[in-house]
Amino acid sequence: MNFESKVVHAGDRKRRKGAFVPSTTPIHLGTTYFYESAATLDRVLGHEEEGFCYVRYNNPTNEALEELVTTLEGGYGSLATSSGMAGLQIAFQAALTDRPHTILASDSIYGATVSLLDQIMSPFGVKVKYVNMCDLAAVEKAISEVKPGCIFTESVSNPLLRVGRLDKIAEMSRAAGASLVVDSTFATPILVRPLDLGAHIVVHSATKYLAGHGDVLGGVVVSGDEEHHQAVRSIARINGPLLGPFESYLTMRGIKTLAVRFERQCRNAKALAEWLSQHPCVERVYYCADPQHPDAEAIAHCFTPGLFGAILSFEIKNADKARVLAFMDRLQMIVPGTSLGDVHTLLLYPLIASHRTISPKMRERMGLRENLVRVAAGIEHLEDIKADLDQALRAPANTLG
């Protein structure tokens, strides 16, 4: 099946002997499962027979979502988690199993991920070093010096939209015996499939494009092979930060429209980037379709042809924090919220949200200026999105013009 059909059908309509088949996967709320024979339960608990025994181990609704995302990413297996950050922590722990406890991470990533690495992983003896993942020579040198057990990057960086050559990074990771973990939330499997490029684990915040409607908190960890999948599941069976069945149901329902939503959002984002690049109140636009993008070669190699993502960032001319906040207050349709991937357009100010906990010095190294905002294009009519941005940028004229 093509991708547009997989999002609709994969994971649903499990046929069990002698049972009716619902057209969509139901919400299974039971926490404990038993069988007519205790010997069957014994075999299920011992992984000798497929089945369900306890919700922390698996759940029919979660299993359907996991099968769906595994299919979309072309992976070996998945785990649905209570949040994207919970999934990322499990991914790091699984990647470091039987490997040196050192992570080589991109120096341009989500602020909460930096906090996870520095405040959660580091105090437990994990060494973390940051490197520019778009500079392959620097990556190769850092791997030689650090000898990491895990290498981490984002398929599209948050919020400046840098894109590394995942295939080359994967080659270096495998040569060094390190596991490559990729946060692909911005890209979705429509735009980039990191496992096809050689990554070992892909993590998504299901809160964003997968669920797509601003009503789910969740994550998904997709492993490319049995070794990493078993490590992920083993960790989850112990500490259990799993997605609830109702959230799994909502996420699965959201994914059914992922293809049509994301393609519309990509078109809107591209048109917005082109329009904003000519706006008198805008200093600079960051978008992956820009012919002058510093990672144009990587984008051409890694992205699905004709799509460039649904996220753009731009700098407001002559704006400090107070002026950016005033601009956000003037938005009438666009939601000045702290997420992305919803059907409605969202605008985020990294300084107070995604990168709030990052020190000013590190933000400066990342290239995050005080006047930068990030837009996640929704599915609204393009002219309405443009009109809202335009009035918020222009009024009052003596403030931002």
Ligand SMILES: Cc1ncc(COP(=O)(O)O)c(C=O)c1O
Contents of the next structure:
Amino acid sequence: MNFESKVVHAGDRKRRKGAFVPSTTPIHLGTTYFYESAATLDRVLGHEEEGFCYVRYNNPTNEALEELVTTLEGGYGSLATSSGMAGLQIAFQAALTDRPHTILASDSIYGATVSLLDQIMSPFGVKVKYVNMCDLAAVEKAISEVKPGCIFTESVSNPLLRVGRLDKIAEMSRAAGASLVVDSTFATPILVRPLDLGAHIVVHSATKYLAGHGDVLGGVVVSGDEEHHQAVRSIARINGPLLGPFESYLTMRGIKTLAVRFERQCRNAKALAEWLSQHPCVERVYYCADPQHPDAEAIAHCFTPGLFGAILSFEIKNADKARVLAFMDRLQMIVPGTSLGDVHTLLLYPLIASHRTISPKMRERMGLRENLVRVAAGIEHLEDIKADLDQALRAPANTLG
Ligand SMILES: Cc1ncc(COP(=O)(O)O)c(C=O)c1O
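Right, the form predicted on its own is done, so what does the form predicted in complex with this ligand look like?
Everything in the complex follows now, all chains and molecules, and the chain you saw is the first one.
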């Protein structure tokens, strides 16, 4: 099946028997499962027979969503989690099972992930080191110095859209015996498939493109092999940060239109990036289709040909924080918010949102300037998005030339 068909069909009508087999998976709210004989329950609890026992171990709605995302990423198995961050924490813990408690992370990642590493993992004895994942020589050197048990990167970084050679990083990671965990939230399995490039675990904030409509908080952890999947599930079986069945249902419903949504969002983003790069109020545009992009080679290697993602960032000429906030207040249709991946275009100011908790020193290292905003293109008509940005940029306070 092709991707466009898998998003519509995978996960549904699985393992269902009897007179009523819904064509799409419904919401199963039951917490506990009943069997005619205690012996059957014993076998199911003992993993000798397939079945459901208790919602923290799994339920049919989550299982269908997990099967769907596993299929899309080409993985071994998945876990649907209560948020993307919960998924990342489980992925790190699973990656470090039986491996040295050191994480080598990209220095260009989502702010809350830096907080997870520095404020949650680190106090529990996990050493965290940061490196520029787009500099392969630096990655190789860091691996030989810190001997990590886990290497972590985003397939497309937030918000400056840096892209590393995942295949090369995976090679180095495997040679060093480390697990490679990739946050592929920005990319979706349409743009990049990290497991195909050698990663061990892929994490998505399902809150974004997978669910896609601004009404779900969730995550998915996809493992490429049995060892990592079992480690992920064993942790979740105990601490249970699972996605609720209602959210699983909504995410699955969202994914059915992922291919059509994302392709249009990519088209809108590309056109916006081209238009903004000629705009008199814009200093610089960051977008993966830019031939001058510092990671053009990695993009050509890792991305699906012809697509460059649905996110772009740009710096507003002569804007300080007050001017950026005023620009956001002038937006009429575009939603100024702290998310991405929805059907409506979202504009985020990293300084006050995704990277608020990052120290100024780390922000400088990441190259995040005070005048940078990030746009996650929606599916609206391109001319409406342009018109809204244009009027907000051209208002007297910003037309400084
Ligand atoms: C790249 C990336 N990863 C992970 C997350 C965390 O996702 P969630 O909010 O679902 O926990 C976000 C949220 O913005 C994100 O942008």
